[in-house]
Each structure stands twice: as structure tokens, then as C-alpha cells.
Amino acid sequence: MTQIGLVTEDMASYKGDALVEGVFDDLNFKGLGQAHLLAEAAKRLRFKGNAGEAFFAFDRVGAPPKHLLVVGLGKRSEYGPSEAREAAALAARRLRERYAATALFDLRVEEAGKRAEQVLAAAVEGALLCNARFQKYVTDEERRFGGLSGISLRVEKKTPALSKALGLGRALAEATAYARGLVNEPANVLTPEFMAERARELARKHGFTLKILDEAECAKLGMGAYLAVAKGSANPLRFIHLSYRPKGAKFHLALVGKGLTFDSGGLSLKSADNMGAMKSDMSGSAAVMGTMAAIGTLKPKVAVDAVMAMCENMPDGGAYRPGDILTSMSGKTIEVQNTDAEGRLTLADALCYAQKRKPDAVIDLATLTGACVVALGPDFSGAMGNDQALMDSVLAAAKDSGDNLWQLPMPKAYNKYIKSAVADVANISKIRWGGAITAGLFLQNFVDEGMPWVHLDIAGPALRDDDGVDAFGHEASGAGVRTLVHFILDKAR
């Protein structure tokens, strides 16, 4: 893991490979070495100091020689965590292009005033997350480069508050990277048992209580919906329950993550185009695991039950069929109209199980619907729920976290689209429109009356095939981890 720390040294005295200078849109280079040359270079390159802009001022500068990268921070009056995260991420990516091993970042942390600690934590996240790459299966040494091995963040004065912020930023980055690593694994490696083993490792490392249920144990509990989805796979299901019980807990949260380690669509087979991306259909469970990793490090006074129904959705001779009627753990019956609407079936039983722990609230995360991506695009997750106070808390936690959430409505009238003539509810809507909403309404059927609940559909941002708006790179994003951790830390205060 990249080493990262705070320094107060002058930029000119730094002995590493590269310097990163943050500049606001007023383009005030005063106090920086060779300010007039920097100003001339900015003018020549049409650099405005806006967020997302960067340029190498000189190829090699200083003694010893080093790279000098200038990054835009936007308006000084609007400088906050999002701008710092983006600037640090962009800098890490650009320095990777030059194979720099060590760098000193000056991102004007103290100029954020009361938000200095938040800005520092976000800068740590951005630098570490963009510096990381999933190269586990790349054997060509020419292509393998670990990025920056050492990052220093310059501050005017080291304070306990800034040191704590650095620790939080590092914990959030490591937890997000942990979730990303799980999602990036191929489905022939990341099976339900593989996830169970990762849960065992987390439990041993952090002292969590762990239960792992097999098919027979799930059958005893009446998890007919979950069992049906898992029937078509040669890889056996694993139902994972991690629990964290700190002394003096101020809140009790249940987290439920969708755990499809691969989704072929079952007998309602998906098209071949991009089916390989369905290794990411366990991104919700990866986010929950990443959150538990952060909890183990930060140890907040919030009790957490983390529940993940892991399985594959495959089309062999034992697979469940369209037209089947399933009985869920809650006793409600479900008509299967499409076996590719399987995630909500596994979540139905997982939600029921989680609520039996008597939490104060439930949050689930799932790559649930392509309809959510159609509605909100690749950068936003859809948020739905039955309790506006809980929803507002989740949205507040997401602000500045690096996760983009947008609340979607849950109109009762739309329940007519998931009515079944032969069962309590159908697993897919009768119409093609509003699929993210009707999927949320389906899940609400399995949430107890009076239980505060929020559902996050992370289908858009979970796996990216572009560089993303935050410059964090290709593949898994770790969507949801930082929002959940911030929510839990807020409840611990």
C-alpha cells in the first residue's frame, strides 16, 4: 500500500520525484518558485485553474530535478472535498504517466478554512484511489507499475485534527479499494465460497462475529426465493452474516448487499454483449464488505449487521423457471416472470433475515436494474425508501463523499405493475417503464411495517468502462462504501 503522510517542509526542499501545486482560478502563483514562468506557461496552455485541469509546467525542475504538475482547484470560495479529491486523483493519474515514485502535493488545505479536515481527507482518498490499479493478473512486467509508493501532503502546520483527517481518508480509501478489488476479480475466482473466505478473514482481523449458512441451513429458514436463484449453479451458495457489536452503541444498522457473483440471466438468458461485466453483480455485497473493513479500523459506536446472500444465477437443468412460484422467508409468495430479475429475489430473503436482528434501520445496496442507469446515467445511484428522515441522513452522508445519489419516488400506484394473478407479487413489472422504481417497490414488500429502510441501486457507477468523472480509472468504483461509512460515523456522534 502506498505510504502517505503530512509534511510542513517547503516545496523547494523536497527531494522526491515530483511536486504537485494546486492553483485556484485566480491564477495567483505568488509564493511558488518561478512564479512568472508558471504564469506564462498557464497562459500559453490556456490553463484557467478550473477543477479537472492540469499541466506539467516544466519537464524537469529543481535540484535534484523533479516533475512539476500544476492542478486546478476551481474557485477559492467554493473549494471543498469534491474539488480536493478530484485534484488529487487527477495528479496521481498524471504522475503515473511519468512513472514517478514519490511526490509532494500542496493542495492548499488550510485555505478551505473550517472544512480543512474534510478537504484533507478527500485529498487522501483521491490520491490513493487513483494511484491504485488492478494488475493482479497482468504478467507482462512492462505493463506492471505500482504507481506512487510515497505521497506527502503539505500543510502549514501539523495538528491532531489534520492527522485524524488523514487517518480517516486513508481508512476510507483502503475500504473502497478493498471493495473494488473484490468486484474486479473474475467470476471464475470470486465464487460464493471465495466471498465467504474473505468474510472469515475480516472476522479474524477485526473480531467480528460471523455466521456462514449453507443450502440446508437456508432451507431450514425458509429462504425459498434465494434458494431458487442459486439452484442452477455448480458453485454452492453461501449466506454471509457479519456482526459488529461495540460497547455503548448509539445506533443499530443492518446492511444488506446483493451478492450475485455472476449473473447469466438464468433461463431468461442475457445477450452475449457485455455479459462479462456481470461479474460485478455482487458490487452491493462488496460495498458492504468494504464498509465492514472500515468499521474494523475506525471502530465507531454503531452496531452493524452485514448480510449478503451470495450465489450465481446460471441456466443448467436444475435452474428455476419463468412461471415458477416461490415462497420467501417472510411467507410471501412470488411469481417468477423473468429469471433475470433475480437480485430482488435474493434480497427479499436477505432483508427478512436482517430485520430479525431488530435493527433501527436497514440499508441495502444492489446493482439491481439497468433501468436505473437509463434514468440517471453512469455517475448516479438511485435512492429509494420508506422513511424520509433516514433518506435525508443517507443523502447528507453522500454529500462530498465521492458517491452521487439521487432520490427516486416510490408511488404506491406503481404497485399495480408488479401484481400477480397467482401469487402475492410478481418479480418484474408488466410494463418496461420505471423499472428501477418497480424493483424498489418489489423490495418494499419484504420490509416490515415501521422499519426505516433505504434501497440504493448502484447499477450505474458500480463498474465503469470509462475514466469516470472523478478520474479514478476503469473498472470497479467501490460505489456506496464511503457513503455508508460517513452515515455510520454520523450516527456514532
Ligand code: BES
Given for the second form:
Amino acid sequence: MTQIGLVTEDMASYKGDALVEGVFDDLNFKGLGQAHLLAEAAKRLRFKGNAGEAFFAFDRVGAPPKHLLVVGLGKRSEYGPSEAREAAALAARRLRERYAATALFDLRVEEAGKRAEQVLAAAVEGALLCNARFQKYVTDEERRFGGLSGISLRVEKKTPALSKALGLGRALAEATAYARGLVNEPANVLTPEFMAERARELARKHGFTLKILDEAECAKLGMGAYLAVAKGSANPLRFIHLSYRPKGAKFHLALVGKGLTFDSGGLSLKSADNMGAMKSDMSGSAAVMGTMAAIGTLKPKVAVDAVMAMCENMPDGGAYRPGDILTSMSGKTIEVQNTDAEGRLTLADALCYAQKRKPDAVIDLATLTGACVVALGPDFSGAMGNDQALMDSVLAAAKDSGDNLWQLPMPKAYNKYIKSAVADVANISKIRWGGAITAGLFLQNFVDEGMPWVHLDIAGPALRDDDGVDAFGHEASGAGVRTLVHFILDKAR
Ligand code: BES
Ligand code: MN
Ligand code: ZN
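Provide the structure of the form predicted in complex with the ligand, given the form predicted on its own shown above.
Starting with the chain above, the whole complex follows.
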């Protein structure tokens, strides 16, 4: 990944490709030569210093730096991590247009006052994440560009606290990028076994305990719901369980990630348009893997079990059918009314397995419903659960993280919509409306009484369909990773 470090040097003496100068809406071009010329240019370009605005003050050939990019930071009094992340992301994207390989960013870190460390970490995330493009399979050298290889972040004074914030920002960005890399892989590459191999790598690198169960072992545990979903695929399932057990752990968290390497819908086949996006149906498990990567680096005092029931949902002579009645690991039976509501079936067994580790709380992440995308749009994940205290700490961890969460209600009355005449519960709702909520209520059937649980439906943010218009970046977003890492770090305190 891109090198990134703190510097205190003047913008004037920098010899890399590009300078990035953040300005507030007071348009004070402090610290830059020819401040009056910059002010004049800003005026002519109607640049107000608002967030989301940027202009190239110069582009030149010859002596470096070749480019000076001015980015708006908004109101000084409102400057925080979100503004810094967006400004750094915008700058990284604009510098790609100039094929800049090295840059010095001055984003006025210390002017954020008490939030300077948070601002610095967020700037690191924005710069690193929006710099990257998924170009692994583009062979034309002319079309490939790795983005910035070296970033210097200017601070007034290097302090241990700011250095630590840099390390945190880098770890969060790397974990998010790792999750994105997994989601970006197409389903012909990222199979359940491919993911298992990545889990073996993580376990080896960080000393995690790893269990990988095959079909026979899952059958022995009674995972009838998960097994049914996997049956139609030529790619064998892999149930992945990573565990991290630090000394003196203050909390024990179980993470469950939906891991459909591809979701065709099964016999209830999806329509052709956008089916390709269903390579991202393992984004929940990718977020869990990314979180484990960060945990390996940051080593917080929180025990974590990471559980991922990986499989592929395909139509085939061996596939499960609408009308099938499945017996889940918990003993509860499920009537399959639609084979495209498969994620909740795999999660039912994964949740049951995870709770047998006796965690203090369970968080699951899943690209579970199109209904959640209809409700909240592409930028927000839906959050549901059974314990408001846990919910509040997840929402607090998400705040300023770059992930957007919005809590949805869990009305008991809606349970009537997932009743089945022939089994304990049906896998789809009788009505079209409120599909994100009825999916959440379905999952709640597999959460033990008294076990604090939060479900994050990340179907909206997981995969971006524009070319990185904001700090989410392009293609896979790594949604959920930073919320989980912040949550775990909060619990380790
Ligand atoms: N993986 C999909 C949900 C999804 C949709 C994720 C769009 C990302 C973007 C899930 O398995 C699914 O197919 N859900 C169905 C449920 C329905 C059959 C009750 C849906 O949302 O249409
Ligand atoms: Mn589906
Ligand atoms: Zn799915």
C-alpha cells in the first residue's frame, strides 16, 4: 500500500509531484506564497472553501511540484473527521487525473483542536482509500495507474498522539482495503475455498485459531438451513471460524458475516439485470475478515469469534426448492418460500454456531435485502437489534467512522408476516413492504433469549455503482469494517 507519513516541512520546499492545500471558508491562504494570487483565483473560480470544492491553482511542466490543488474544508468551527476524510478523498481522486505519484497534504490538522487526532486518522483513510482502483485484471498498462505511492501529511508539530492517530488511520484504511479487495474479486475467483485460504493466511499471520468445516462436518452439527442453500453449487461450501483470544480480554464479541460468494437467487432466479452485482453478496464476511486483519495489527483486549458460512446460491438439479422445509442447527424448522431469501438461512445456522461460543454480544453484517436499499438508499446501512444499549454503542462507533448507519424498528407485530402454516417460520414475508425489517425479525428467531445482538444490513453501501464520488471510493466500499474496529477499540478501553 501507499506510503504515508507525517512531515512538518513547509509547502514551499516540497519536491514531490503535487501539493494539496486545505482552506476553510474564510479563504485564508496562510503559509502559501503568493496568497493574494490564490485569493484572486479562488474568487474568479467562485471557489468558496466549502467541502466538496477543489481547484488546481497551478499545473506546470518542469520543476516539481507540478501541481497545486486547493480543497475546501468548510467552516473552521465545524471541521471534523468527516470533512477531513472527504477532503483527502477528493484530493486523492483529483490527483489521479494528473497521474501524481507523490503529494504533500496540508489539511490544517491542528486547527481541528480537540479533534486533531480524529481528523488526522480520517484524512489518512480518505487519502489511502480513494486513491485505489480495482485494476488487477486490466492488462493494458496505459489504463493502469496505481495512484499515489507516497503521501506526506503536514502537521505543525509531530507528537506521539498524532503519530498514533496516523497508525490507527492506516490500520483502518488497510483493513477496509482488504475487505474491498475480497468483494471486488469476481465469483469465478472468490469461491468458498478461496475465502477459506484467505482465512488460513490471516490465522497464520496473526496467530488466530482457525476452524474450517466442510459439508460433512456442518451436516454433523445439524446445519440444515445453510446446507440447503449450498446444495445447488459446484463449489463446495466452507464454514469459517476464526478466533482471537487476547490475555485480559474485557469483552467477548462474536461477529457473523453473510458469505454468499454469488447469489443467483437459486431456483427463484433473479432477473439478468444487475445479477453481476451479486458477486458482492459476501460483503458481510469480507467486512468480518477486514476487521480481523485490523485486530491482528492493533491487538485490542477484546476476544473475538468470527463466523462465516461461505457458499454459493445456484439453480441446479441438486438445488433446494421453494416448498422445502429445513431443520436449522437450532432445531427450528423453516419453510422455504423463495430460494432468493438465502442469506437469512445461512445466517440462521451461523448465528446459532456463534452463540455456542458464549459471547457477550453478537453483531452480524449482511447484504441481506434490496428492501433496505429502497428504504435508505446507497449510503446507509440499516441497523436492527434486540438490545438498545448494544445498538447505541454500535451507532456511537459508526459515528465519524465513514460508515453511515440508521436504526430501523423491530415491531413484534410484523412477526405475523413470516408465520408459516407448516413450519416454525417462513423465509419470506407475506407482504411486499418492510422487507429489511421482516428479514431482521426472521434472524431474531435464531438469537437466544437475552443475547445482545445487532444486525447490520449493508446491502446499500457494500458495492458502489459510480466511480467513487465520495470517500466510499469505487466498486466495493468495505462497509462495516471501520464501525466494527471502532466498536472493538471502544470495548477494549
Ligand atoms: N443478496 C440479496 C439482497 C441484495 C439486493 C443485496 C440488492 C445487495 C443488493 C438477497 O439474498 C436477496 O435476494 N434478497 C431478496 C429477498 C426477497 C426474496 C424476500 C430481495 O431483497 O429481493
Ligand atoms: Mn438472494
Ligand atoms: Zn443474497
